[in-house]
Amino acid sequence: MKDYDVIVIGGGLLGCFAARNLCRRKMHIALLEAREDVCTGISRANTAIVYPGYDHKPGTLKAEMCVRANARFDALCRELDVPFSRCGSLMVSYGEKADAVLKKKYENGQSMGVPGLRLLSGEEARKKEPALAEGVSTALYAATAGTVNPWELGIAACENAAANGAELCLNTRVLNIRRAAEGYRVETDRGDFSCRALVNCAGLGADRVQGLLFPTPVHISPDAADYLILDRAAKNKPAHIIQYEPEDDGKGFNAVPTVEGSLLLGPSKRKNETDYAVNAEGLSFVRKRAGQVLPGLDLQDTIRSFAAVRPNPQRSDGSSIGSFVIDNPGPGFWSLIGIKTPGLTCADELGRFVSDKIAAELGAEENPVFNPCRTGIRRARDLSLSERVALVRENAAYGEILCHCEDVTKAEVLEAIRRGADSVDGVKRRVGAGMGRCQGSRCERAVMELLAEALDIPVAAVRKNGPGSEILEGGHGKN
């Protein structure tokens, strides 16, 4: 049996940041993930917005964390060497009912001290963002809103945790949890682990993980969502994040200029669904909303559609949850069980919260050698021509472009593999190979050959895709 001070269950954004922050103390830490890589569940498919904090009820933990997390996000991304775009957002309305909602959000933001908030007239909004459809009545401008690549951020946090001593255990599915004399015994399909404290970050399966030993205060219902991605060369893209507050009681809409330069549109919402396959009705909804809000977009510039599965935590009586639910049902047992939007924004804050609680319980001292900084994979496309020439002289593999759409070199793919990518999807999520206009049709074979050579397996045995709808059966849901 392997012994640890703390075990984190679930290698999504929350688990990776919990592990990273636990490393700030002198503790022996393990991160258990049921799948073959981190950030393959909820974290791999979401709207990618770093929220400013005006959306939540003042005084709640969610509201306080969101405002604080947003203010720290530039520093966090510098530490982890991850691109972050503080492009600002415009939430727009087209009628009196939606205008009132925006005014209330503005008042919430003002009461919480959200900086850079302004209520704009329709004319001011269209002057700031000409791509908007005519007829805008009000817009709430948030200067501090931004966007980040969710899985890149989570992978960076995991790499930083590992560099600071945390042990990553992939393909390790939790089967049961029992009390032990000095903590907990975690039984997995890869053997048993013991720990003095445990953090449940199992995402869609967090309620079931807690239910292995303790009652759960919430039930997690999965909702599916559909998205479209427009090519970076698409015309009439907005420069800001656009959020649409509908006049009716329907679902809103987001248009997000990503850090890679593409445009993300969505989501739709399909309640109580776990299917990672896109839905025709959901995509039709996204296209309709895009046409209503940003009529100048040419949806023929769509390069990809995808679906996501997201948690919808509810109390046992079916009522919704207005804040984060962090449960502590037993000594040293902490559950991030009721976490939804803005979970991406607050991942580091949530990790700090549970690490502080556990450190206090275990009497753990500060780790004087903790290093919060991580160096990302060097990207040739971000360099000047002279810098790129010098890099090729240093490493000839930087002179061989494998993914022409995203300008990804052989050296970058090899480094992604060295850092843990063992599938085409794993490489894509680390360096972007296959994310451009051709969606991998020209580079996939070359990536597979490099993976086969590094893993010493036949090319035909290389895995291409990440998780699909089986995630609830074979991934987090069975943790």
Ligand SMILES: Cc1cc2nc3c(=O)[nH]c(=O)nc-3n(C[C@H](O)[C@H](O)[C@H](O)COP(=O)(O)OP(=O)(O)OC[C@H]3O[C@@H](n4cnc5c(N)ncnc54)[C@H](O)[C@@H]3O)c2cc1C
Given for the second form:
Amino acid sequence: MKDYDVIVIGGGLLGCFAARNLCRRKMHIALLEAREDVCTGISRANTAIVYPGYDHKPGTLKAEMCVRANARFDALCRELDVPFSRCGSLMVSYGEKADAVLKKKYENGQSMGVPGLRLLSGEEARKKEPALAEGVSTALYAATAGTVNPWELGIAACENAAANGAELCLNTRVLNIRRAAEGYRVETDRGDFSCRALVNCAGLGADRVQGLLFPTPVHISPDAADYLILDRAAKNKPAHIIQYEPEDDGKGFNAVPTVEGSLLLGPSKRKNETDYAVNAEGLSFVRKRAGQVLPGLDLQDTIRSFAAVRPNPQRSDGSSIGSFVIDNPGPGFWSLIGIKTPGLTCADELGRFVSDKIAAELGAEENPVFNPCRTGIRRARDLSLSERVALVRENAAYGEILCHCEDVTKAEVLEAIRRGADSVDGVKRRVGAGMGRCQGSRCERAVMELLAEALDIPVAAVRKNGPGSEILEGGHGKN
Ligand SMILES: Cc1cc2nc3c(=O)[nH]c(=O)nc-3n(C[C@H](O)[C@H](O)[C@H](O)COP(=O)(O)OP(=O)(O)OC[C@H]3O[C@@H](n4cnc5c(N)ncnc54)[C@H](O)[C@@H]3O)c2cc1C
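Having looked at the form predicted alone, could you now put up the form predicted in complex with this ligand?
Let's see the whole complex now, leading with the same chain.
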């Protein structure tokens, strides 16, 4: 049996940041992930907004964490060498009822000390963002809102945790947890582990993981959401994140200019749906909202659609819980259950929170050699022509472009594989090969051949993958 001070269950954003922050102390850490890679669950399919913090109830941990997390985001992304765009957001309304909602959010934000908030008239809003439909009555401008690639951030945190000594155990599903003399015994499909403390970050399965040993205060009631992505060449894209507050009681809508240059539109909301398959009705809702708010967009520029699943936490009477659920049902046992928006924004804060609690419980000392910095994969497309030429002289594989849509070279794909990508999807999530207009139809074969060679398997055996329904295995609804 392998012994650790702390085991983190689940390699999504929350688990990766919990592991990274636990490494700040002298502790032996393992991260157990059921799937073949990290950040393939909720963390790969969401709206990608780094929220300013005006949206949450003042005084709650969620609101406080969000404001603090937002202020730290530039520094965090510098440490992890991940692109972050602080593009600002405009939440827009088209009538009195929604105007009042925006005013309330503004007041919330003021009381929370959110910097850079302004209420704009419709005219001011359209001046700032000419792509908006006419008739805007009010806009709440938040200068500190931004966007990040969620899985890139999570993978970076995981790489940094591993560089600081955390052990990553992929394809390792937790099946049972028992009490042990000095902590917990964690039984998995890859053998047993023991630990003094445990962090449960199992995403959609977090209620069930806690339920293996303790009662759970909430159950996850999932629902699904649909999104569209427009090509970076699409015309009339907004420069800011646009959030639409509807006048009726319907669902709002976001348009997010991503760090890759594409435009993310969505989400829809579908009750009690639990799989990652898109739904025609959901997508037509997203198209309708896009047409209402950003009428100059040409939806023919759509390059892909995807679905996400929300882990809504509910009490046993079915009532929903609006805040983060952080539970500590036994000594050294911490659960993050049903962490929805702004879980991406707050992933590092939540990781710090649980790691501080555990360090205090275990009496762990600071780790004097913890290094918070990680170097990302060198991207040829970010270089000037002369820098690029110099790089090709150093490494000829930087001269071979495999993904023409996203300008990804063979050298970058090889580096993604060296860092742990073992499927087409794993490469895509590390260097973006296949994410562009042709969605991999030109580069997929070349990526598969490189994977086959590196993994020493036939090309036909190379996995493509995508968000897996097995994430929901044994759990909710359909699956
Ligand atoms: C539709 C949607 C939009 C969102 N938009 C935003 C946004 O714009 N901004 C923002 O700040 N936040 C946003 N969020 C929230 C954010 O995406 C999540 O809070 C965050 O990704 C949660 O990550 P996680 O680590 O909890 O879950 P996951 O990423 O799902 O990770 C959990 C992991 O646990 C693993 N696992 C499960 N069971 C076991 C087991 N038994 N053994 C081992 N491993 C197991 C799974 O395989 C999975 O990899 C959004 C969320 C949703 C759903």
